[in-house]
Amino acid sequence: MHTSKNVFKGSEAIKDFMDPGKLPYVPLVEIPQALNPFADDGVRILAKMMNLLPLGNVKAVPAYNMIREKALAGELEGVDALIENSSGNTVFSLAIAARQFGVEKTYSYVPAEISWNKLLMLLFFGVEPIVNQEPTTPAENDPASGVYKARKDGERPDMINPGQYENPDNPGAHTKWTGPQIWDQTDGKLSLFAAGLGTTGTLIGTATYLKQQKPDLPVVGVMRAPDHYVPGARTEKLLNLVDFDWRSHVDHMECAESEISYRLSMAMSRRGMMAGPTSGMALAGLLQHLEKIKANGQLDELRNTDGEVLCVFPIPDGPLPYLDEYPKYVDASEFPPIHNEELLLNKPGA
């Protein structure tokens, strides 16, 4: 049971707090002038805080989405597990909406230079998982990728594979709630949409609706730059498996390295928009794509009714599960110091 107080009660409360459609909205928060250096261009930069939602990641909604959509379907009969390939946000939050619906157990394919933390997390969350040595250069249908091997598992009538990366209840969730909610949070004067690419649908659903109310406004793909990592992001060599038309949603493709994600993701963090490495590539690759655009001269046809170029990107998550990462990925004199580091018991190395 929810109410407008906010208030879950009853045998399905966390199956209702879970429900995007039983939430109230997900906050759209300007990032500050510090990190926006087109403010005085009347360009404004709103982030969608999708790590504010229960699971704290944005693939709660998909996950959500996908397995109430299999139970409707009765397709949740008989199954004791589900399997799926993700080395975080996405399984974890397929096992807690699984368990909602009956389902205890369940398997993640992880490559192999998954880190420790990340794996941590899933054993916390009750994810078994099962690591995978991937294919140097993955293909669609690679018998050796966790994908192919995921999806022959839910072949057997006791399991289930969601299938992230082809599944139409994956981006349909997006559709349904999250371009909704930013249409209305912008009361239709949107100029521009970011989002990272990882199994794009994040993109693909929040831009379909968006586009439904207005066919001309601009999509800008940020995908991970080739040799440079950014966990849960893509290159375009490994968007190759998903299986989602994602280009057909993208009018403008960007791609940014790992120094620069991790630093804006810092940086966001510390003014209080606690977001993830992701989250810095989105933004990062936004404003890579301002700058062409300023450069060009085409500012001025973003402008909407109000005279601004009012852009939003989605933080998927927070920077928590990462914080091991940042010091390989951001200069050492972007850290304060630590002052009597000769007296710490536990430092790493010692």
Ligand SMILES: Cc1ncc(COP(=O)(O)O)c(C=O)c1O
Second form
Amino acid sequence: MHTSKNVFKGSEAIKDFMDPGKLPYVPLVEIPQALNPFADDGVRILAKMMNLLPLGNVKAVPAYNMIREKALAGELEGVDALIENSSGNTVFSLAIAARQFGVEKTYSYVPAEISWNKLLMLLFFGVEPIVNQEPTTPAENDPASGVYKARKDGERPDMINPGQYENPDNPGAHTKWTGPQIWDQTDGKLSLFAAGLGTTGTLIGTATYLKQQKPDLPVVGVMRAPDHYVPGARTEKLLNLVDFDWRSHVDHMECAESEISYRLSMAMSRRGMMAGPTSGMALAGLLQHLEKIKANGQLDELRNTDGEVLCVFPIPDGPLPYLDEYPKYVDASEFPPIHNEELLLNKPGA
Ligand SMILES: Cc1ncc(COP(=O)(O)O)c(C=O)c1O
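Can you now output the form predicted in complex with the named molecule? The one shown was the form predicted on its own.
In what comes next, the whole complex appears, and the chain from above leads the way.
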């Protein structure tokens, strides 16, 4: 049972607590002016804080939806294990959602280069990782890929593979919940939506709803630059392997590098918006796009009835799982000095 006081009680308390339809709206928070170079142009940038969901990440929404739809379709009967190809947010969110519906065990194909921290996170949440030597040049339906292996395993009667890269209930979750919330929270005055691209579920699902309300709403897709690392996001080459028709939902594409993604993520976090690297990437892409729009003299075309250019982008998760990666991508000058450093007993590499 959920009450307007935001209390979840009873035997279904956790299941209800995970149901985005029973939770209060996910906060939409404006980034500080210091991070918005277009503030004087009447541009306002708001972040949808998906890091504040019960599981701390955006994949909690599709994970719950994919499992619930399978349960409603009777597809969980006789199933005692879930399998997915994922090394992060998706599979631990799926594992927790699946337990609410009686599926206790979760396996995950993970690439050989997975970091120890990520592996530890999966183990912490009770996911059994299966390390897979991924093909060096990924191709759709390659039998050596984790995606293919998980799909095959899922054909067994006692296993289920939600298949986040092809399951319509992944984007469908955002059409059902994320899009309507953003539209309502912006009082229908939204000028532009931007999102990072992983499975592309967030962008497709949210844009589907938003464009139903405002067909000419510009949607910006942000990918990571080739050979750059931003965990959770895909490069253009990797996006070509995604089954969803994400291109038909995107009006403009932008590309962001690791350094700016990590730097903006840290800048947002230091001001109270707990944002991970893909949040920085989405903001970087959005700012890049606004720069072009401004240079072309097109900002006025985006103004709403309040005379503002109102932009929204999602914060998919927080920075904590990636802390050890920041020194690799953020300039050392961004970190404060450690006083009496010589006294430290547990310095990395010591
Ligand atoms: C941290 C993070 N950011 C962004 C994304 C991308 O979201 P989507 O898969 O909906 O495109 C993911 C997906 O796994 C993610 O884990």
